[in-house]
Structure formats: structure tokens, C-alpha cells
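Just the one chain here, the form predicted alone, laid out as C-alpha cells.
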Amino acid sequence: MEYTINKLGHLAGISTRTLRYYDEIGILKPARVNSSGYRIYGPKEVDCLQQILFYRELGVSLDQIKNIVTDPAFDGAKALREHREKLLEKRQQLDLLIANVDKTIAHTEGRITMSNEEKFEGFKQKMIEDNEKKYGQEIRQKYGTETVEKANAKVKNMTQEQYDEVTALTEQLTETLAEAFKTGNPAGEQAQNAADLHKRWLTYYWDHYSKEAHAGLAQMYVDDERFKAYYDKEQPGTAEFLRDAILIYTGMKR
């Protein structure tokens, strides 16, 4: 069956606006476009629209997306699997977050009692399991699992004071970062103030801190192109230039 993109725009719920923004940055082309001028999708492309919403549910950028589904091995099939296992998983954080309301409404009503470090469990087992579907895999390779475990169990054990302390501190430290930057100088006053944040924000996870440990993670920033992606998401070249600021504060630069 085809679909004219009033038609095709109406069946997934989207705009007519956001279809076409699709074919202009290439992400979804339609099958042709007729006589008439109008934009034709056919069965081909209403899957692959399927795919992209399924990825922009899951928080995917649009830039990755497209490099996934024009890649010429891409694997629908094996896409949805890892789609419904993703969302398997959005579920479960969104069922403990449902738990975590549930216990505070019936704390708020006097039936329990709630203590202050329960009502944020929700948040920072969301955290940790956040980062386990990013990273856990390398920083395990990198740091051992023992070292994982001790810092995610330090993460559950935070007090709300640090959790607000650290949330604080990472706001700090990414408008130091970005002002750090603009200087172009990696051992000027604010990188370096930019790196010693960085390390006071990894204390509240690190069972212990090392140089060793900080310049190593300061380098996986660069080479690994997630680390990369989130550092450089507002200016290209972040990552770098916060690894050569920490190889510096740490006394390892190259």
C-alpha cells in the first residue's frame, strides 16, 4: 500500500513538517513523487519511519539514527529485538520510578514511613543503570568489576545533601568547562579549575581516586565515541581539550 505523506503523517501520528524535514537531511526519502508533485511512501519506507520513531523514543539523535538506517547492513529484524529489549528496560526503570511515587503518596498519607534516602532510590538506580547500558561494558574492561560495583554501590548510598551537592558540582563544572574552552588553553587558570571539578565530581563515585585512573578516564573521553559525542555535543573538540587539561593537572600529558 502507498501512502501520500498527509496520509502517511496522519497513520503514525507525526506532522507533515516533520516528514519532510526527514527528506531533506536524507533520513527518509519517499519511494518517488508523482505527477502531481506529491511525496509517494511505500511499504519500504513506512517500515523504515517505524525504526526511526522506535529510535527517537529511545532518545537516539537524528545524526545516529540516519548513519544506523542507511547503513547498507542494516538489520530490521535484529533492530526491533534490540528495540524491544531497550524498552523492556525503559519499562523497568519506569516501574521502579511508579513504585518509588507510590511509597511516597502513602508516606505523604501516614500509612508509612518513608525515609529521606528511600525517596531518591528510584533516581539513583536509574543512574546507575543509565550508565550500565552505556558504558558498563568498558568501564568494567577498563576498572574491573569490583571497581564498578563499589562505586554503584557508593552511588545508593548517597545522602540526598551529596546527591544535591553532586548534581550541583556537575553544573559547575560544564559551565567551567565550556568558558574553559573558549580560551583555547588547556593549562590556563579555568581548564585547570575545569579538571580539579572534575576530579572533586568523581570522588562522589570512585571508591578512591588516582591520577592513573583520572588521566586514563580523561583519555577514554576522546577514544570512546560515546564519551566523545556527549563532550563535544556543544562544541567540537571538547573532549580533547578537557583530556589534555586533566593530562596536565594530573602531571601525565603527553
Given for the second form:
There are 2 protein chains.
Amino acid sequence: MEYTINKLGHLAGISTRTLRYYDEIGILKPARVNSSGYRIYGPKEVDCLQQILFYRELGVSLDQIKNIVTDPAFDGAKALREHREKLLEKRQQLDLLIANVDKTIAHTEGRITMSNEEKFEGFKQKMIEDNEKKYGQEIRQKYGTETVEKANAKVKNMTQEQYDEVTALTEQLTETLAEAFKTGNPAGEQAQNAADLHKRWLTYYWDHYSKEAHAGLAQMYVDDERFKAYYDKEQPGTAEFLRDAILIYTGMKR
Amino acid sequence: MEYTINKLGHLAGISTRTLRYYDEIGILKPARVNSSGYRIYGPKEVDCLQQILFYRELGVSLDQIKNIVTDPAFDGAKALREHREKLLEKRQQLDLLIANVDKTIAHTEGRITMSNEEKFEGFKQKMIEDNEKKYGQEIRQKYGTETVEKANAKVKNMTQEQYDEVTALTEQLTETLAEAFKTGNPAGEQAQNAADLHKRWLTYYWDHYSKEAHAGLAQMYVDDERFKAYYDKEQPGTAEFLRDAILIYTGMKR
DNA sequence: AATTGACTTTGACGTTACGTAAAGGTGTAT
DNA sequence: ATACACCTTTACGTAACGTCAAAGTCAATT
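Target state, the form predicted together with the DNA; input state, the form predicted alone:
In what comes next, the whole complex appears, and the chain from above leads the way.
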């Protein structure tokens, strides 16, 4: 497959000017130029452009991108896995912003109070991107738990009391699950405790409880990215672990 | 609460230069300047800055933001609801990109084939942001259904055949559900058809089917933003409608 | 009372990642 | 042969700041 500059631009959704610029700064040279000076791109360039766009999407400067993709030791597969992780982080940030909007709406309606600090939660992503280690783990964890809060609360018209309870439950579940995960045994006491907490957490959202539905949801946690990403955030494999624990808890597996 | 330029910058995670620039272009003037020319910001400015940052996050130019926030008819509450919607759209886009990475990884490992078009799926958001009407509905719908595909396929190691089947089922469900929604009757034939399609769709993901789990999932569709946003995308209220249809279908309600 | 150091001010020029013409050559379909 | 949709380079424009520089302000400490 060979592409002229217009075709490639169309394929990737970017302008021809951008492609010429990328050529100019040496970030993406065409495979060859034909007899009349036209830029011709091949499959290798298509893949490289894709990589470039991933980096660009993640806020990396073209200067840095150049260093990365022209590095002879560049590992495309590894880069893709990093992209994946960064994109998941970005989604967490987005969730935080959405939670912020929700809170702000509730605030304007007088339903809750909101500190000025809270009003800017989720905007500091660049600070986080820039120097992740500066604040490091603590902020990550804080943001993590708050992302959940958002997904949970407000959805149902809970009372403040119910909200506090479910928040506490969530924290407890997170802790217990992390502990249990370390044991590696989904049938163990810790894991079964986590499954029980999960059931209690569920009953805040479901009007009726059934083992089948519980087990089904556990499977969803593994199958659906949106959930899996959340549970696997701290420790990859946690989603599967929770599923197994719940399957055992509900008697669907032993 | 009064803030100097440094304090406000710190609060919002932006530089003092940015705040001076926003003053310069008339987008955010300080509440007052003190006797020695220092900019002093009050609570009103804090809220306005939050709005500005939301718009900025969504890719709106400062020029446009100026028009919006300085408009005497500016409705802050309405703006917040729009922010919310746009942020949800942005998350859909992100999901698409994540699906793209996943696919690309699978592709480099030789597990699936991937067209060049697919390699750039999810990157065209700016085209969408810029001129939404240019391509309008069609692209929206296309991206919408593709967002699902992502959530579904690849997660399980489906064969190409299974993948095609589930894709077809998804489309069928979407159409039938949209038709049914128009009737307004979750007990009607159309709606029950949709519920049945949903069951068949489910069986691709769950090893066992139970009415309880099905009904539970339906409730989740309403309670969890991540799902609700997807079903309500075209027609608000669709998530609730689908839940009701399924509750009737499973005999949990009549 | 003087000094230090962290803050503030207004210029003003620099930067990134392109957009937008301008002036001209190329390819092919009518 | 001419229309039209491509392509080229050159070059200036732009948005949203970053980054000095030179100078005034404020509170605390010597």
C-alpha cells in the first residue's frame, strides 16, 4: 500500500501541512519521493505515524517524539503497552473531572458544600504528567478512591448517611481485597470477607440480591474493560481474583 | 476568600503567567487591584476560572471562551450540564483509542489482522470536535457502535466468526431498542424483542444465563454511569427503558 | 533601620505546532 | 487543450503561553 500525502492525511485524519511539517522536522520522512518530487509513504510509515499520534495524544512534544521514534533501540511493542497504561491513566483523570462536574452541579443546587480546592480537582493532570514523582503515590491513591466515589454516589439519590456508609464500605472492600490478593487464595478467609463486603456494597445498588446476579457481575468485572481497569489499577489480576472469590462465595465454583 | 495571583494559580494548578494573560485578553479580570497594583481575586473569579478550565479542557479556544463567559446571558448551570455531556463523549473517544491500542498489540503479535483504517480509529476526535455537523450523525453512530465492539470483542478470545455474530447482534439490538423506545411501551412486542436480543447477546459473555443475573445487569445499566451513558447516548431514557423491558421479560415485573 | 527573600508589576521577545495563502509544477479526464 | 484536482516550496501568521529583565512591595529577621 502506497500513499500520497493527501491519502495518508485522510487516512489518519490529519492535514497535509502536518505531514510536511513532520517531514521537515525529521519525525516522519516519506518512504521515497517520486520523479516529480511527490512524497510517497509506505506501510512502515503508516505504523510510525500511528505511534506518533499516540504519543501526541498523550501530550508528548514533537521534539521528544522525534527522540523516541528515531532511536534505533525503539521498541514498538513496549511502546504500545505504555500507551495503554497512560491512556488508562488519562481515563481516570477524565473520570475525576466528570466527578468534579457532578459535584459542582450538586453544589450550585445547594445540595452539597464544596471547597475551592475541590473545584479544581482533576485539572491538575499536567502537573501530574509533568512530574509524577513529585507528589507520587499519595495523590494517585487519593484520586483512585475518589474516582470510585463518583461512580457510586449521586447515581442513586442517597441520603448523606447512606452515602457515608457506602463510602466506608468501598474503602473497607478496597483494603480487604488488597490484603486478600496478597494471599493469592480466593477461597481463603480474607478473600471470602472481601466477597461478603462486595455483596453488602451491592445491596446499596440493587433492590434484590441473588447469587446468580452477583456471580454474573463478577464475571463482568473481568470481561469489561471499564470495570477491569478499576480493579486492576493497583494490582493487575485483582479483577480476576475478585471474580474467583465471588464465584466461590456464591457457590458457583469451588 | 481572597487570592493573590500566586495563590490562585496554585489552587487551580496553572501558572501566574496564564492568569496575567487571561487578564490581558479580558477573559478573567481580578476582582480588584490593591493600592500597589497587585491583582486580587475573589470567589466569583474562582468559579469563573473553573468554568474557563472546563471549556479549555474540552478544546474550546480562549477567544470563544471569552465570548461565552462574558456573555451577560451566560448560564453557568446549563454550561455545567453541557460540560458533563462533552466529557462523557470524550471518554467514549478515549475508550476507542484504548481499543485501538489493544487491537494493535494483538496485531503485532499476529493474533488478528488489522486494516490501515483501523490503525487510526479514535484519533479523529478533533475532526469531530471541530465541525461536528460536517459529518454529523453518521459518524457519531458509527463511533457509538464501535465503542461497544471494543468493550465486547477482544476481551474474550473469540473466533472471527463469533466476533461477527456478536457484532451483528449488537447492531440488531441497537436498532430494535431504538424502535421500541419510540413506542414507549416496555411490555410491547418490540421491547420484548430487544430484551430477547439482549439475552442472546449476553450469552456470548456469560457462561451461564439466569433471569436473576439478567435483571440485575439491567438495573446496573441504570445505576452505573459507565453503562447508562452508553445506552442513553442517542435517546435519554433508553437505559431505563431497557431495564424495564428486561424486568418484564425476566418476569421480575409486570 | 537595613537587609533578605519571597512576592508582585509591566514589558518584550521566544516557542511550539501547525494554519494559511502565494506562486508554480504534475496527472489525467474530458 | 483545457479544466481540475492534485503536488511542490517559500514564507508569513497564530494561539497560548514560557521565559527572561528591570523594578517595585511586603513581612520577617537581623
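It should be emphasised that the depicted structure is a prediction, and the values quoted were computed from it without experimental measurement. Here, rigid core means the biggest group of C-alpha atoms that superpose within 1.5 Å across both forms. Residue numbers count along the first chain shown, from 1.
- [ ] Inspect the rigid-core superposition and answer whether the C-alpha of G188 shifts by 2 angstroms or more between the two forms.
- [x] Yes, the C-alpha moves 2 Å or more.
Open item on the list: Using a rigid core superposition, assess whether E82 undergoes a CA shift of 2 Å or more between the two forms.
Closed with: No, the C-alpha position differs by under 2 Å between the two forms.
Task: Post core alignment: L8 C-alpha displaced by 2 Å or more between the two forms - done: No, because once the rigid core is superposed, the C-alpha of L8 moves less than 2 Å between the two forms.
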